[in-house]
Structures are given as C-alpha cells and as structure tokens.
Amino acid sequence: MSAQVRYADVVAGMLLPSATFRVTREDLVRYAGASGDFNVIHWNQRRAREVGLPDVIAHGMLTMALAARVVTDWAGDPAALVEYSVRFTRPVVVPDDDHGALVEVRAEVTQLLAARRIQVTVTATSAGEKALGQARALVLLG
C-alpha cells in the first residue's frame, strides 16, 4: 500500500496509476469459494454457452473489486473508498488456458468536492471492450 494521498495534493484531471490484472480459471474457482457464488457460468463452459455467453465469464463483483483496487491502492487506505458504483456492461471472458483474461483499469479524478472528498471515474476494459460502465468512486482523503 502506498502512502496516503492528501486532498490538498489532488487536482481534477489527475490520472491515477493504471493497472492490469490477469484473471484465470483458477482465480474464478478461488473467488467462488471466497464469495459463495458458484453460478455455473463462472466455471462450466458448456453451461455458459447454453445461456448465450461465448465462454466462462469472471464474476462481475470480482471485476468490480479489481477496478476498485486501483483507487484504494492510490489512496493508500482501503477505508478511504466511501462509495462505489458501477454498471456491468460486458463480461470478462476467461479462456481455459494458462493466460486467462486481462482486465485493464484506468482512473481519473473528475471532481473535487467539499469535506475532503473527491470523485474518481474508473474505466475497466477486457479484450478491448468496456467491462464496467459509469464506474464512479467517492474517496475521502486526509
């Protein structure tokens, strides 16, 4: 975790350090165990295709959490993230190989608000497609 960012050091338009996360089928199994979400579309290729998906997909909440890490790592304190919302726009398709899928995350400070709060807009893509839409974080800084 980095040093905690101060509100006085932040300006609108500031880019947070971007990150790329690799998601494999093994990660999906681990996330299912941790979250209790064992929906077959996250581990069974045949069933995923039966419901119209191209292949097994990552859990939406896993994708959302990876994107939030960019914000919390930058802020230096996970508790600084006081509000977070996204729309799931495209699934992260995870092939059955050793490489998995990449989730690329970028974030930008879009607004400085009262009481040391800032709004951050987050962009998460996978295979060139936007995985999360309208992703916004409200961050409380020191």
Given for the second form:
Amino acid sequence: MSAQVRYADVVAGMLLPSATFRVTREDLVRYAGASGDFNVIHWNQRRAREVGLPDVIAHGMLTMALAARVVTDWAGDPAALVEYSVRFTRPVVVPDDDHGALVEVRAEVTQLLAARRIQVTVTATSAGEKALGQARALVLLG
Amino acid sequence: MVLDQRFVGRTYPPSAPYEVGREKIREFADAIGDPHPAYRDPQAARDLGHPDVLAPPTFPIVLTMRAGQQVVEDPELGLDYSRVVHGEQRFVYDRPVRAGDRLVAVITVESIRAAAGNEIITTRTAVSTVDDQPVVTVWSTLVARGTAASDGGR
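Having displayed the form predicted alone, please output the structure of the form predicted in complex with the partner chain.
Now the complete complex, all chains and molecules, led by this one.
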C-alpha cells in the first residue's frame, strides 16, 4: 500500500478537504441492489412511516461509505484505511423529489499515533442533524 | 423481549465461500458514487501496489450482512427484526478485500446488553480467505428498540 500523504506532513488539528454528497431515492435503490440490503424503509415511504419514520431514510451503510470518501480521497490509496468505525445517530431522510438529501462530511486529524498511523475524526450531517457520531478512521500514511 | 445472555460467545457456522468479482466491486463502487480508479482498473490498483482491483472499505458489509442473517433469524434468540435499527459499525482491516478473493465469514455474538429500554446486540464477524488468511474483522451493533423509544431507524 502506498498512501500519497506522508506522515511527516501531517499535524494534529489539520482539516481534510470536506465534501458534500447528494443522495436521492434513485441512489437508495441502486445501493439496495448493490449491497443486498432491501429493507423497505429505504425505498417505501408508506412502510417507513408505518414504523414511525418521517419518510424514506438512507442506508446507514451508504452514509458510512460516503463519509469514508473524505478520508480515502485524501489518502490516495483506499487501503490506507486500516480501521473505520461509526455510530449511527440520526437517519438521513431522503424525500421523493429531484433534489434528495445532502450529506456534508468533514474530517480532522485528531491524533498522531505510532508507526505512521493517524486518527481522523469524521462528522457527517444532513439537514443540520448529525447522521454519524463517534466516526473515526485509523489511517496508515506513507 | 429479553435476549438470552447465553447467546454471548455463540459462533455460527461459516458462510459458504463468497467469490469477489471485479464487476461486483464496480457495481458497489458505482452505488456509493465513488469514482476511485483502484475499484475498477487493475492497472490503477497495481500502481498502488495491489495485485488486483480493491473493494471500497465498506464492501465487506455485503458478506457480513448475509452472515448476520443467521443471528437475526435464529428462532432460539428471538430477535424482533421489525424493531431493529443499525446502531454502530466497525471495520478493522488486515488488508483490503480485492477481486479474486474467496472469502468466508464466521459470525460470533460478542455482547448482549440492555440500555434505556432497548436490547443491544453486537456481533463480530471474522472474514478470511478460504485459505484462512485474515482479511477484515467486522463489528455490527443492532439495537432492538423497546416500547419506550420512539427514535428513527435505519
């Protein structure tokens, strides 16, 4: 593996380039098919409301995948990610329109660790609500 | 519902081998909207020092969800899946999943606890090659919402 960011060039508190991702109903259908997660709350508004949700919600794992982008795009080699964990706090609600929902992802280097590893803390918000909590990545740099 | 603590430590039979294909990886990468060339082009992956195209970091969920069905659908455990939401997720990689891998997932119930009227079950799934080389360990926490909770699901 060959992360394109060098450990020597990184300091704690450094911000990674942030990103905003749009998630539409079409994206949820595509993710359901690719992942095999066909839970109805991700594509059927009637069933989502029956279980007390405001509307169809995105797969938590899709949000987790989007949030990882900020780290892997920065590191260059996706294999630089050696550990990745999140807590799903609030659902990303995806309306039935052409705009969908926006997921804003920010990430910050929070710790320099031994053996060229760093800890990155990630935040993902949608409609002002925190979609992911305690989202952390351990990254092996070059 | 009270989940039986005796399930803690229970390991389920290994999944049938899953053969990771380049086109499945491409499909998954498209579905998460990630254009990284290492997920599609073997040469791009080799340029980064990998033998074949890589799968995105969350790809192992495709295998571990299948293994997880054994737990979720275990009638003895009696988890009420209509009340279940995904609480936490963690991946610890030995190496990335890549095209050509033949992977086996073994799931273990790691903990069962109650909090705020919810039952919380954490599983650990060890994903390795059919030759027993470790690839990734995956922790999933599912929350079975109790009657007191009115929070959303996912």
